[in-house]
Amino acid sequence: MTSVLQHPGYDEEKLRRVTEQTPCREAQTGLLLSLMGQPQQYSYPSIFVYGHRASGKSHVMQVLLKELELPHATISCVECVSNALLFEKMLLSLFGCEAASLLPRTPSLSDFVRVYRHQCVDSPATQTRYIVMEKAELLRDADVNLLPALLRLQELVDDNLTVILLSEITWDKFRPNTGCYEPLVLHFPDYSKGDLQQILSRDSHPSYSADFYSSYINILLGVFYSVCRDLRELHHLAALNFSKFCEPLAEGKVKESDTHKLWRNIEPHLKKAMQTVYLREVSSLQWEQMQQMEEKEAGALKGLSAHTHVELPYYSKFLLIAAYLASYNPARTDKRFFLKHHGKIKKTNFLKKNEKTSNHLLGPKPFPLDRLLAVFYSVVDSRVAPSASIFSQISSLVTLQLLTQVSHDDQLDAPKYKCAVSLDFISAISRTVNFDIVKYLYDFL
């Protein structure tokens, strides 16, 4: 069980609250406090947080200003893209519209400090006042004297007040040459795959069993984990495929604890959100009825292809097409198609009585293995020196069935292929590396 922050100052209820907003980040959030103090005293002139997007640092930041009631300004540097906006928003969050009123059309920071100082004499401070400034990394765009001011505004100010900068990147690529005040750093690890497993695991659906969201957060885990480890993405991604997890449930076809059946039911789902994370091209109710269209057409077309969604290597794909050329092209008509300066040859000078068929009507046609090298080194883009990763390329599609080999095993010195897939997926599969293969097939001359 979770241990509650205990802290002199502060009221044991609102500890409690902190600890339970916060999950898995109780020594961050141990420490903050620490440095913060009890609240009439005076504080650290300036913290650094850093991590990685979506680590926590915002979020741990505003639960404990807002649930230990504390004064604060929370500034979005992407927002303020001035320094008049900075400081209006500063006054505004601290002292109010009067204070904020108080600066000229285009402050300067000894404006601001000067309408500070005046409002600390009409209200002092009997607690710590915190500035939090989120994206600080812009600041380094800023002008130069804003961040080393930052830096030292309780002194300039004559306050207790602590400014806390906000960053995705390390103290050190914000250090000016000119020197500044050292703020305290204070760094926020990633999640790991357990915290993401128990802070993703508290937005468990209401009409499911907590075990059965958590075995849902696990899988989505397993798939996404290696690729994504943004918080907010896999929380938006586990909301988008929760429905879909829970359809076989839904209609009575497996219980609950049948975990394999429910994998098997989500993978290929999973799969194809995988090619658009962090992307947001379409809304989630655009992508559901995507799913929704894609699978009515399947449903049409199954059987066809059972090769419809294979992924394969660069070099593989350029492996096939030279196999299907191989396969439907006559072998003298390599000439025609893969030499520069090969003359003025008709077509009708190709035909005798056995070719007025179309080869596609004929199917595939067994080529040896040194005709179909020397196709691929023809309509691959660049030059590929001939290597194991070639030939154990081409041993993979035969495994993968996309070739048959039609000679024998122990021929070692002439291996035959056939070329095993339709003009639909290789069609498919040269779109992929920008290559017109009707241009280069004899049937369509």
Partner chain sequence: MRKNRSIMSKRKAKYAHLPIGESITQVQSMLRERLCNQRLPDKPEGTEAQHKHLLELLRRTAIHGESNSVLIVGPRGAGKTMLLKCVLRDLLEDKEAQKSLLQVHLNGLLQTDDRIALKEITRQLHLENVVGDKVFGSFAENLAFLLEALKKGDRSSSRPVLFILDEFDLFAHHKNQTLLYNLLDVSQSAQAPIAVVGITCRLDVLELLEKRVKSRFSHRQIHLLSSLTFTQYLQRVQSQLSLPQDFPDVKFAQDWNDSIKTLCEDKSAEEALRRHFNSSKDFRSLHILLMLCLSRVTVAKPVIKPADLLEASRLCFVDAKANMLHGLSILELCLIIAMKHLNDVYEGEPFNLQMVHNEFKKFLQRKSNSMYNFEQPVIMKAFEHLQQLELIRPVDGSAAKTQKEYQLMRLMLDHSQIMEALQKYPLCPTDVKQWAMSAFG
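For comparison with the form predicted alone, produce the structure of the form predicted in complex with the partner chain.
This part shows the chain on its own.
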């Protein structure tokens, strides 16, 4: 701990507790506190705080307001899907439930301000009241007037009130067309590697020494730091993998000080964790179970994305293959791929310039139904009647979201489709019907 916060008007004991609970955020806490001033003084009408995810925005605000016992309302904009909920919650936490019940059923901003002013007459502010809005970027999608009104709420309700907006997105993307009352913009910088190390090392395991845990955190950061700087995610990963790290110690193979051997043991394990737990392919519970079963190699369990294999009827498979071919091949090459007596055509000569770049880079192209059927009849060996079931299979592929219909202008007459599956998926499908799809793909010629 460096220096303890100091500010007149607040109890020193409380400030000490605040400092303890907000490691590596001394500068930000100090700045916020000095902007808030003493409880009875006015504070700036609106403060906008931005910073990366898990940089301690909500936490610092919460700790400050809770420990210093300031009257406040904390509102998450995700929860408040309607204005009515928002207003009710504000009144509830600032004035108690009688005030909230005064609101009409579908309150407008005007009603909210009226009720607030009414309450203020009974209980005028002796200290600054705070309204903290988390995930404030969602306010942009709400009512147009809501954000500008919140920013000048102090003036509208004529009370000692400060609105604090927390967001991951910069203020430039919030500003309404005709402008608004500009808030005071503060930035919470990201934690540096040292900060992360310090914070994560705080919750060391009681049965091991602090240095041991801190060396574990060091290894963990060495693997994950280049990909992830989210404190919460790292915290979660650290908690999940610690038992594996301790394993050799429990078996008595190595001593605590033998860092190199411990590193050799844990590093491949952590690398595997990046491909599984970090992506939520394997849930944390499954991961823990896997660590219990020693004989089973971690990651042998099928992840979520391994379950993409779908059972389809025979013709549906060919329809999907045909759709894939139609989507990823230029139409001019169809003759060469699917006709029997084609001449030998060089790849480079006859194609336009934009067709030369790989379609697997640009994504699937839309194709008409006729082309799909033509390719389908060419890849299916047997004679298939264009029965109703074939067409209904196409539309059921659309409902399964394996195909997407592109233009909605006409349902029956010449609809256009796009194939929405990956190469891995289609290769697996074509393997089941003994069809070599790579031979027919222009990109891999």
